[in-house]
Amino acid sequence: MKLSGRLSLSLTAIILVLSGCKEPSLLKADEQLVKIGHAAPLTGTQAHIGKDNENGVRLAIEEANSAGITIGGKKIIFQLLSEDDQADPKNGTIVAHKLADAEINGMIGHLNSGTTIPASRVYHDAGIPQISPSATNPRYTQQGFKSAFRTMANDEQQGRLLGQFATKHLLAKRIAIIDDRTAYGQGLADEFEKSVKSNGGIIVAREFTTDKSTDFRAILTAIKGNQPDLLFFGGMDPQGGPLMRQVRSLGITAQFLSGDGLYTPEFIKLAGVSSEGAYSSLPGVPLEKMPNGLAFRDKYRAKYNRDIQLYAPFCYDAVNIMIEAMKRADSVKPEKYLPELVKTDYSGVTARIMFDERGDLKAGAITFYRVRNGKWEVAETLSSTPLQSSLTETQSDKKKPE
């Protein structure tokens, strides 16, 4: 059915209503509307992660339009513009070239390290400013795109210190990996294992799967036959809940570590009484001990009725620095506002965020989390920087292999 030009008009005023954003049309002389967009799973198995980073962007517009924010003489009308990339890397080539089209003023995500490389040419091409507050794998800020920034730690920092983890506190010796073979989660291991040997383990398997399968049994059959001591996954929840079922209804006992893409409440549903034990590593600080962590989640909760998944910090994070960028070049234009970027110092919910000549978070510290009684507890901060430690693990709690 065809909607006639009216009717199509009245929608889209409707659309722009409900999100808490006046019809371009209707702006007063005083006014100008700036849109901020955002990429992500919406749908599918990480749908649960993807919808959780865009609270965090559309909670951060809204309070930057509550603020009433004036920039060039102009109160300005954030407008969020969301689209679901499916976690797909074409799919978000596409989605890219739709929000280029639509004239975005900045990008927040994407989610994926595998639709956020791609999609970051497009943004460069246009002269679009974009912001991941989840992408880890290295590639993304060595593009030499002067646009693209993230507000988390890499997995060269993180997988660093995975292998450090794996081999000085959990004193690991015989390791296993598998990975799903996306650009996060085989960036992630591959870094994991450079860290791991150069800290005097072995590697005694290395296994892939797909980020969309949930059968895992041959790959574990033929790792349990190697005897590990300790089991790595690179991947995100959908996959690590049920391998981590299939791990120990194999008889397998090596402990199970992982990274920030299985930090979420879905992973322990997932897994059930099996998630217990499991460690996963998260950038940053936990949430009690961000600057501003508490109040946030307070603040989250009560807007959505639900717990924070996993990067909403990071995303409300992202949304506030550009704005930041923006106030400080007294201009809502990519390009004037972009310069500003490169020089953030920014007291954030997450952390102190600077960026380096690359656009990576400067230094940071890595949070290591083990579930216990059915939630995640905090075991241990270490600095992305040289190895330090914050032990809240008493030396009672390591489990040394056997």
The other form holds:
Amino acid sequence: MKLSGRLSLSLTAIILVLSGCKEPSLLKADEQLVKIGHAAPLTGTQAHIGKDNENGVRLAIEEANSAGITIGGKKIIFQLLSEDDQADPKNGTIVAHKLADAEINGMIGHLNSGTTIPASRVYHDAGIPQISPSATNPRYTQQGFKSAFRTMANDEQQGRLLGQFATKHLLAKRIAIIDDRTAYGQGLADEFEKSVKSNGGIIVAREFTTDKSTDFRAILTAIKGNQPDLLFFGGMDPQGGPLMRQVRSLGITAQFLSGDGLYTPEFIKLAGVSSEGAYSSLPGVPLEKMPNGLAFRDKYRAKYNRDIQLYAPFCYDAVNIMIEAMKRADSVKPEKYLPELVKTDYSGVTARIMFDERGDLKAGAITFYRVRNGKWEVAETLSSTPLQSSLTETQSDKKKPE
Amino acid sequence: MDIFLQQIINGLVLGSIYALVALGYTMVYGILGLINFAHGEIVMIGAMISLAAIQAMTGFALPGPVIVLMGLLIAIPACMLLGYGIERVAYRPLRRAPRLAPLITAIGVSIVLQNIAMIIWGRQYIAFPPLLPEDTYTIAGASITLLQIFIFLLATAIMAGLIFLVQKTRLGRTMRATAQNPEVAGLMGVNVNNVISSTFIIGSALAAVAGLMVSAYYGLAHYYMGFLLGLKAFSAAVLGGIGNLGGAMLGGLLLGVIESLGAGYIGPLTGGVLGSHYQDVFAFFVLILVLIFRPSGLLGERTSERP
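Got the form predicted alone; any chance of the form predicted together with the partner chain too?
Now the full complex is given, and it begins with the chain already shown.
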């Protein structure tokens, strides 16, 4: 205990230094600090996607700061408070409480449905508006929380179109499903299964894995015996990559389809040549087709010296939607700008974004991508209102059997 | 029947990797009575270093297998050094401390290694370049790749070599003597510190091989990969009887096969009540059963006599 005096002194000094540079007391009289919270897995198996989300949020915040936004007569300084939820529902609520205690003005996140849903209660109770860039499980917006929004189509919308795509466009009859038992993977797979059945397809196998596995040979062997012509996976790329590789090495020739979790460059890297011909879906319109999409991609690449993994554009849009709502309300107070958030009509880099009464996207389009020569290419865009497809050039040769 | 055979093949290949890692746990436990929880992380570092070396060498016009072999030859000494360093820094100063202390430093080392790897190699998954032949053979309806055959044979050869080392060489004799009683062994002229260091060094070399095998087999490496693999291998060592070399091998192979069969058949057998995501539960259920009826594991004959 001899050291305790010196220790506490130095700790105090450290705390002073750390907090000093951020405290509002150092702001000029006509400036105001606005804290934007963010949470995603920054460690663990999905850390690369979590970091990508954080990068998307940071890019939007830095742009807003350099643009110099004035709200309520004060110059706004945005500050990012980013937390690591480890993709674990338990940690999700812990960091949510931490952020709520820090009195953030708005929340972007979380990444996973499993963390977003329990955390959303914390933000709701604290009156903090929350926009998740990537949680797709329908339950998130069905809890009656007025504070919960998302910038991505939910699993009902996405699963329905995935099922239509599998049966009507890829002409699959016998379909096998694997999911990773997370709120996202299971939710998407369930909606997909419903949609396949209502479109006349047959589910020949339903197998499960976890979001930490790398060995799928056992379940794939079981699936092989059922001779499916299409295999659907509900999960993320750390599992999807090795899964795809093992599918082909076991000699399964079925087509491969999955949701947004696999639409990453990482998936192709991990699956190698096995990924050729695999399909995935991503809510929104292809980046190349959006007015500012390519500009965003180039900015991101220039700043972080790497390619967008997955949800960074959705994070970027989410921050901008929040800032726009603050501008319209002329206030950064959650209770003041929340009514404006509901009325959002914003043309972002992913899509034109409007919320319905629950906080879900109105009529989100979904784009299907396919791996060709080691790159994701646009295969088709479907709209989540009755089946209308805007076909692109790759549609005609897609129907050929592989 | 071909499905059953395929599951057995899957299980044996997976199990031989488990066994190789389990040996590292069991060797250290046999001699020190310590569970080296950082062992899974040494496997991860082995995979990372060999992959980094392989990536650096892909520029040269060498045949794929040669590059992989050279990656392994770089990773093995690096891991040996790491294993030696971990023992010196984290375990040796605590050799006379209460048993919980080295357990906690073990977990600490494991977290430190994970984070160092995260800083060096990043959060991205690192893909294994397609250097190895992907020939597939079909035997009675089941497919087996050249890589699978090679992994199984190499693991078996290494285990046989290890048994030879422990049973037939001078170093092996001093290891067995130290395992029985380090103090008496010391009095008989055995340099106990050297023996313990050698144990860590050998275990780490096995970990490096296992690390390369895992990353080649699944086509990826990640700073987090050691955790679950370490846990499974540790369970395999306990299943076979921790401290017993043959037990670790048997435990590893059994765990691999049980997992494969469990995942393949648990769904149909229970009529869909339990799905294939219960494969780990199934494996650990078997582990619990074995421990109830044979607390020292399948081949473990005695629990550690030392306090």
